[in-house]
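Below you'll find only one chain, the form predicted alone, shown as structure tokens.
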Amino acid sequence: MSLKAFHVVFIAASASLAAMMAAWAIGNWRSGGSAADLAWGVGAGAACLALVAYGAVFVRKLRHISYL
């Protein structure tokens, strides 16, 4: 696997990640939970959204080069 799979594939773990910590967070909130829930919830969203935009310039940047 190249640098640049890894990569790739840890952007994508990362957003995911993010994605269901975000997920968990706000569904904490809405149940009672305390504004430190919403907080990492909105922050743990606004890193997902910053990861895929990353990816997205990573993956634009270096598309001549071989995932191989």
Given for the second form:
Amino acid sequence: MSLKAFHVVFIAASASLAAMMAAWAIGNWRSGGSAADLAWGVGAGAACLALVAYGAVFVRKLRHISYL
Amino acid sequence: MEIPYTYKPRPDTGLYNAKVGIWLFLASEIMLFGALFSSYILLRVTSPEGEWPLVERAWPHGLLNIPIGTFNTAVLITSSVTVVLAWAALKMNQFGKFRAYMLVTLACAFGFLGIKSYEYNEKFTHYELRLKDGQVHTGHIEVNGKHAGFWDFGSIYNLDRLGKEQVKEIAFTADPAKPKPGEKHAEGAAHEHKKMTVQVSDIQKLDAFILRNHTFFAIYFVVTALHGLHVLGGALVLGYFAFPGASMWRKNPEQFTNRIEVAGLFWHFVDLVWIFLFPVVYLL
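Let's compare: the form predicted alone is above, so bring in the form predicted in complex with its partner chain.
Full assembly next; the chain just shown is listed first.
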């Protein structure tokens, strides 16, 4: 597996972590948490989307490099 | 005789030697961290029910600083992006960009370690205090009017040491009472740190948030320190390739690019360990 392939795996794991953090923070907010919990959840959700977008751009730009 | 496939890939596998070597090494690293993750989970699920420190051996929650941990996670993700960009810059024959990206990667690595050492210091200076009348507090101590300094191991006290040094009383600044998850502080509840003077003869247990105090701290420090050593080792290797080792770029650019790829694979592994470690230790 090349660095390119491992980077794609890493970004997918990071985006999953950000999505999990968003769910965790919004869950805290819904169970009576503060506005900071909501802001945290929205921020983590935005980070998740940014990582997915970055991953798509990365794969497109480095398409000439092997995954092996 | 020249060793084959040091930088040209072997035709049947499509891999050069160093890539096979680093993946074998990473497989052994997965076993090492896997064993520690398993230990963490087993220690946690077998700990008694209840809220630490009220229940002495229960698993502590909310002791780690989530905003700082999140920031450190973002720092490591950034470093993975820059290390891969450094490798891509070499592929495109842009050595100047390679060095700039490597510098950002190194800054992230040392930034991560600096923040982690601040977090560690917070734990070394934080105490669990149990009094003989059943009161339990967490907070910070002052002995003979002195606070502990940064990474000042000589200022870590426990009850035995207070006895040996014939200390009669200590000043203790207790943490504010924590609201239960999902609850806000009640009106008029203690938001402020309560200062008190404690007679040593009234103390049942006093210990800092260090390895010997609780299995949580033992596994937390072992796993995060081992990870920190990997970050340090990776940063030293990347630093070598960014500066003294970069002379290989002029002699054999293909082999140098492969070396950066291998170092980048190790760096990604170290960062991926943190991506799993952070939610397990900080959030759950």
